[in-house]
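This document starts with one chain, in the form predicted on its own, laid out as structure tokens.
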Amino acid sequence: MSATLTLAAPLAAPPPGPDDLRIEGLVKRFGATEVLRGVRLRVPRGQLCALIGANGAGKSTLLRCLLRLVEPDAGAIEVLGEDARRLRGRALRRLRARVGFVFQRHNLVPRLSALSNVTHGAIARAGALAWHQALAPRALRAEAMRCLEEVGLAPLALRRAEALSGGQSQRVAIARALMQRPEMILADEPVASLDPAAGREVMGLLAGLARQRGITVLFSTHHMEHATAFADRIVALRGGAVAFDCPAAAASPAALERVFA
């Protein structure tokens, strides 16, 4: 890695707030192995946090478990101020709804337009009427048409997902999660697919829409010039356990390489 970037530099971040997320001693094994050892971190709102770390370092592993789409073996978990190891049912869902998810591989509809994927953001508020765009009343409509306008898709609104390329599919899937409202957004290895140039403006896309709305982002990347460029923070983990945390202008290249060493 060059000791120099010549990325642009991300927007300012807002003063730290009282924490939206809180972990402490998580543990995750799958089997005999220990994917998750002991974890703690806190991340203020308002704050973009970057989780680098080689592959297996426990990345997915990690953003899973704080809605519990996998379930931890050990440790505590508040988001938003919720214990989330303690929610079941309803309570769960509605932490869940109150949190964005961008996953890799998009989890698109392929046959459904974009604009009723991103209509289906809405489903916790507004039920089956988010399923489909025919279906949806016309504010949700006008929402998710205001959704796409911020990723720059609004002229392919009508278009199948399963006909739009690799960025704009994952613009629809952050369109998505914006539609939930969401307080938090978790963004796993969001850029993995795209090639460097739409990685590029996919991650600046997400960045700067967090700035302007003033929502948290923990986001897993192996990108190193995508965490320095973008996150206020840098977390890395190494084996399941952190590495290092610092302010993402205070990260060295060398200190960056030793991760993945």
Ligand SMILES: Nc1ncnc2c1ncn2[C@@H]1O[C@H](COP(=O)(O)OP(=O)(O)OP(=O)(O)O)[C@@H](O)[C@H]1O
The other form holds:
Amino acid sequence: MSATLTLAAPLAAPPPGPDDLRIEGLVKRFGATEVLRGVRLRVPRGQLCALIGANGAGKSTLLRCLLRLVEPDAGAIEVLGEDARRLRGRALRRLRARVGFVFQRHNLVPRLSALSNVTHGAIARAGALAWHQALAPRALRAEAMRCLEEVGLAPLALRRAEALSGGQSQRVAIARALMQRPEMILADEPVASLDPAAGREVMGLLAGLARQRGITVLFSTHHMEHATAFADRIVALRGGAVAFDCPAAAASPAALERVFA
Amino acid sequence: MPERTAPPRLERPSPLSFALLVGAAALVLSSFQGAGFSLAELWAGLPQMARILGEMLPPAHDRWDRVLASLLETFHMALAGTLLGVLFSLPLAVLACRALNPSWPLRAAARALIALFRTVPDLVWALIFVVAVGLGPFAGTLALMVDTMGYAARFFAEAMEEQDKGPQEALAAAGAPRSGLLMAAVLPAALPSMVATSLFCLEKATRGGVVLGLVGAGGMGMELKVAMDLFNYAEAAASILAILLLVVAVEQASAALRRRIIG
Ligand SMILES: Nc1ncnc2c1ncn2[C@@H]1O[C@H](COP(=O)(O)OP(=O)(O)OP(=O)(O)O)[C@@H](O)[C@H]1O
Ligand SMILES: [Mg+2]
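Take the protein just shown as the form predicted on its own and give its structure as the form predicted in complex with the named molecule.
Expanding to the full complex; the earlier chain stays at the top.
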């Protein structure tokens, strides 16, 4: 993999190009507990950034806040040049459509085919035509098939999602994200439910596809070897803030250990 | 090792639960009184019942054509009423579903309407529709439709509510509007349960449709009431037999279909 591109870069030196993600002073409370207390993070275009942190550190909350799946309490969020906190209704949906989100649980519709689930990725631009593969026009179906091909599942296009293995389901979820023609992908522990071999494979697939297309990626993980192998940069959350931020190649095991201490 | 003493077989009731128990017993006893339950009258009525039963046998078989025609009418009423009721239940259920309708006043209104449809018995709806659209099967069909809505809309809403929120969140994250969540994630997942509910409504409407004739809302019940009013028990028996066959046939068919859908 080309994960060590930034090997020689000094700490957090930004590569050229605009930032696809700018987070400033992000705060999120659930009741009395402050989960995020002023997170600051910038991710430049095309970078693959791993987000690590102990259970309950707020990784999922942070990722969800970026698309307003969870409503943040304070701070500024700029996603792909849009002020994510100001958007509502159609404008918010249009921004969400530009960002693929891969969940820990694949979150496929179980009774629908893999192809229908991938077609759903186009729902923001195609509307009702993307509800089901049978409704989709020829071009949309062809594009969905290409996305399934990218993740190696074209032969299972008509298999129901509930009949797919965990690894296959997560591939379909990645294909659904690709169907969005995303400029950025957020992934919340995308391989946490997979066995080590499948996890490595799927993580490599996601990272490879993103690099091919120049898609910016922020993914959370508990696997340090995934963070160091597939990301350009590792960011750690601790105590509701960024505790640690360095190029993946420069991350020492001891420093990573401290995040969880 | 010392022998372990078993706990007491029955726990001693607290004074409050004892009082509640006594109260419940009193209520049950007084309800027999209130319902005019009388062994003597039951005893005196037995010969009468035996006489009616004797006259019912054998059931009349000279008017099968009319019996079958009104049986078919009952089935048509049930089918049309269920279909319309299920159709109108869909938007009502979406309005009543928290995940799909964030506006709580609208949600509360939808739920109140569904509760009204459910709690008022179908016979009362039939009385109202007979006044509104006149005697006949149309009034009965409308009554069955409303009755179906009270039942189907509630269970549709529950089926939509209890579906996994994950796929809905994934679609929302992809920029889907609420209609997209409904059509692409919620409905496909809730469909088997909703079809089963609809079949159940058809069974219910078939049984209900039989009774509606008693208030002039069409179907088998009218035939039965006329026969009973004319003391023509053999003909009444033929109607009852036909009703039995229809209800059992619909229940069996619907049960078989539901097994195929769920299994
Ligand atoms: N909807 C919610 N309501 C209340 N508390 C929540 C909610 N979502 C998350 N939390 C709390 O916020 C904290 C951060 O949770 P979050 O899921 O973001 O952590 P995480 O870093 O993703 O953890 P993990 O590694 O276990 O996935 C936890 O203490 C959690 O209990
Ligand atoms: Mg998490």
